[in-house]
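Next up: just one chain, as C-alpha cells, the form predicted on its own.
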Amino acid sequence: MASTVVVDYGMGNLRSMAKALEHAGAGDVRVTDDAETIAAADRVVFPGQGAARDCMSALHAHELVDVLGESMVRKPFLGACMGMQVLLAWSEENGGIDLLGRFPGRIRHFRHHFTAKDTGLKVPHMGWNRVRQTTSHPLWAGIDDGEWFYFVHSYYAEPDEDALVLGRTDYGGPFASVLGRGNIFATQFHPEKSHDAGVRLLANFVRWDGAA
C-alpha cells in the first residue's frame, strides 16, 4: 500500500487527521517531521492551524521548507486550514510574513471582505459551511456540490489566479475554499473534523494519483 506522511512541525491537530486518514483507508500512516521520510513516503498530508508567523517559524525550524517545496511538485499532496494558507506567497497576519510562495497570492482578514451590511458575522467563521464546487476534480468524486464541511480561521486566501480555485464558501460573500494545481489540493476547512464528506475526500485522497 502506498505510504503516507503527515507533517509534524508542531502544530496543527495531526493525530486526528492521521486517524482520519486511516479511517479512509490510508492503512498506516506515519505522523513525522523527519524530512527523509517525506521525502520517501507516497502521498504528503500538510495541516495546521494558529498563526502564520508560527508556522513559518516552526516550518524552518524543523528544515522541512525544503522537503515540502519537493513534495509539492512531485506526490500527491493535500494542505488543509493553515496547511492551504500559506502555499499562498504573503499573509497580512502578525502585520506581514513571506509564506511557503507555491500559489501567487495573499492571505487577508475577515474585515476585509465583510461590507456593511455584515456587521453581525463574527470573526472567526467557525462552524459548518457550504462549499461549492467551482470545477471537476478527482477529490470531489462522490461528494455533493454545495456538501458542508467544518471551518475555523479569521483570515482568508485570495489568489492571484482564479484557476486555482477548486471550491467557494460565502461569509459576508465567496471566498476561495479550495485551491488546487496539478498534484496539490487545499481546503480551508478541516477535512478531518467534516465527518462522512471529510472522510470522503480523505479517501479520494488516498487513491489519488495526483493528476488533476
The other form holds:
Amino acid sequence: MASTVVVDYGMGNLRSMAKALEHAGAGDVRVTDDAETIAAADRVVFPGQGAARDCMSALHAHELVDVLGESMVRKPFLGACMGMQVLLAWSEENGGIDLLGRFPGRIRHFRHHFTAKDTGLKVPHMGWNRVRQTTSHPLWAGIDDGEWFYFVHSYYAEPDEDALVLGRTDYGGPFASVLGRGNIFATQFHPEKSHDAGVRLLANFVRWDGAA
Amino acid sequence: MALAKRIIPCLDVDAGRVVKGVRFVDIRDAGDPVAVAREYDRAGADEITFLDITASHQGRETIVEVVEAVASEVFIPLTVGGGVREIADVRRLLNAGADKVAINTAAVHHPEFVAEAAERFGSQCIVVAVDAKRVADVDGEPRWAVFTHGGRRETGLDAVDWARHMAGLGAGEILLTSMDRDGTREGFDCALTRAVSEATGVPVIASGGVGSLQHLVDGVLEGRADAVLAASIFHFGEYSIAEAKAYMAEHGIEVRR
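Since we've got the form predicted on its own here, give me the form predicted together with its partner chain too.
Below: every chain and molecule of the assembly, starting with the one above.
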C-alpha cells in the first residue's frame, strides 16, 4: 500500500487533514516530522497555518527544508494554505521573510489587492469561495469548475509566471488560489475542510502519479 | 461572484451531549454530537459551532472528545466556545480538531490573552465572542454594552469599541450576540450588527434572535453580517439549511449550494 505523510512541523492541527486523507482512501497515512519517514513516503502533504516567519523557523528547527526540497522534485506533493504560500520565494508578512523559493513570486497582504471599491471586504478572507480552474489537471477530476472551497487567509500569492496558476478565486478581483507545476499541486484553500469537493480533491491526490 | 455568506448552526453541548433537543431529522440519538454534526454537514451547513455549557470542571474534558470525534468525520470548519480561559485550552481544542476557538469572558478579564492566542496560533483560529445589550443612547445615537455571564454582568465596555479593540489585538472574527434578542425569535439586532461589522475589518457572525428566514436575510443585508448563526429554527426542523440558502439566494445573497 502506498504511503502518504502529512508533514508535522508544529504549525496547526493536522488531525483533520489526516482523517480527511483516510476518508479519501489514502490508506497508510502518517503525521510526522521525521525526515526519513518523509523521504520514504510515496506522497507528501504539506499543510500549515499561522504566520510565515513561524512556519519557516519551524521548518528549520525540525530540519525539514532539505527533505521537503527533495520531495518537491520527485513525489506527488500537495501544499495547503500556508503549505502553499511557503513554496514561493518571499513574503511581506512579519516585515519580509524568505520562503522556500520553489516557485518564483511573492506573498502579499490583501490590502494591496483591493481597490477603493473594495472597502467593505474583510480580512481575513474567511469562508467559502469559488475556484475557477484555469487549466485541466488530474486533481480537478470530478470537481466542477467554479466549485466552492473553504478559505482562511490574510495574505495571497502573486506568482511571477501565469503558467504556475491552476485556479483563481475572486476576492476584490481574481487572485491565484491554486498553484502547481509537475508533481506539485498547492491550494490556498483547505481541502480537508471543504466538504465533498475537498475530499474528492484529496482522493484524486492519493491516486495521482505526479504527472500533470 | 463573491465570498459566500455563511450559515452556521450552533449546538449547545453539556458534558459531551447536545442539549436543548435537536429534532430536525430522524437520528437515533439526538444527543450525540457526532450524529447531529454529520446531519448538518450533509444538510449543507457552512460551519458548525459548539458551545460548551458544561458547568463542572471535571466535565470540561468531554468537549475535547466531542471535537475529536466530530473532526474525524465531518470535513467542514468547527468552532468551539465556552470556558476557554487559557492558552492550554486553546491548544487542546485546536489539537483535537477545532478550526476556531471562541473566547468570551476571558477576553474581558484579560484582553492580552486574545493577543497571545492570536500570536501563538494565528488570528484565523481566534474568534472573540461579544455579548452585547442595548444601553442608554448617547447624543441620540444607539449604544450597546458588553455583558458577561449570559447577559447578567455589565462590563461597562462599549460593544462597538470593544469589537474593534479585539480585532486590533488579533481576533480573526467576531461572534456577536444580541442579549436583547437572544431567544426572542424577533430577529437580529441589525443596528448593532451593522455598527460592529462596519467598525471592524474582520468577519462578523450575527447571533441571537432568529425566528424566520427573513431574519437571516436582514442580518446580512441590513446588519452587514458575514455569517449568520442560528439554533432553534434549524434544530426543530422549522426550516432546513437548504431552504434558508434558497431564500437568501432569492434575495440576492451569495451562498454555497
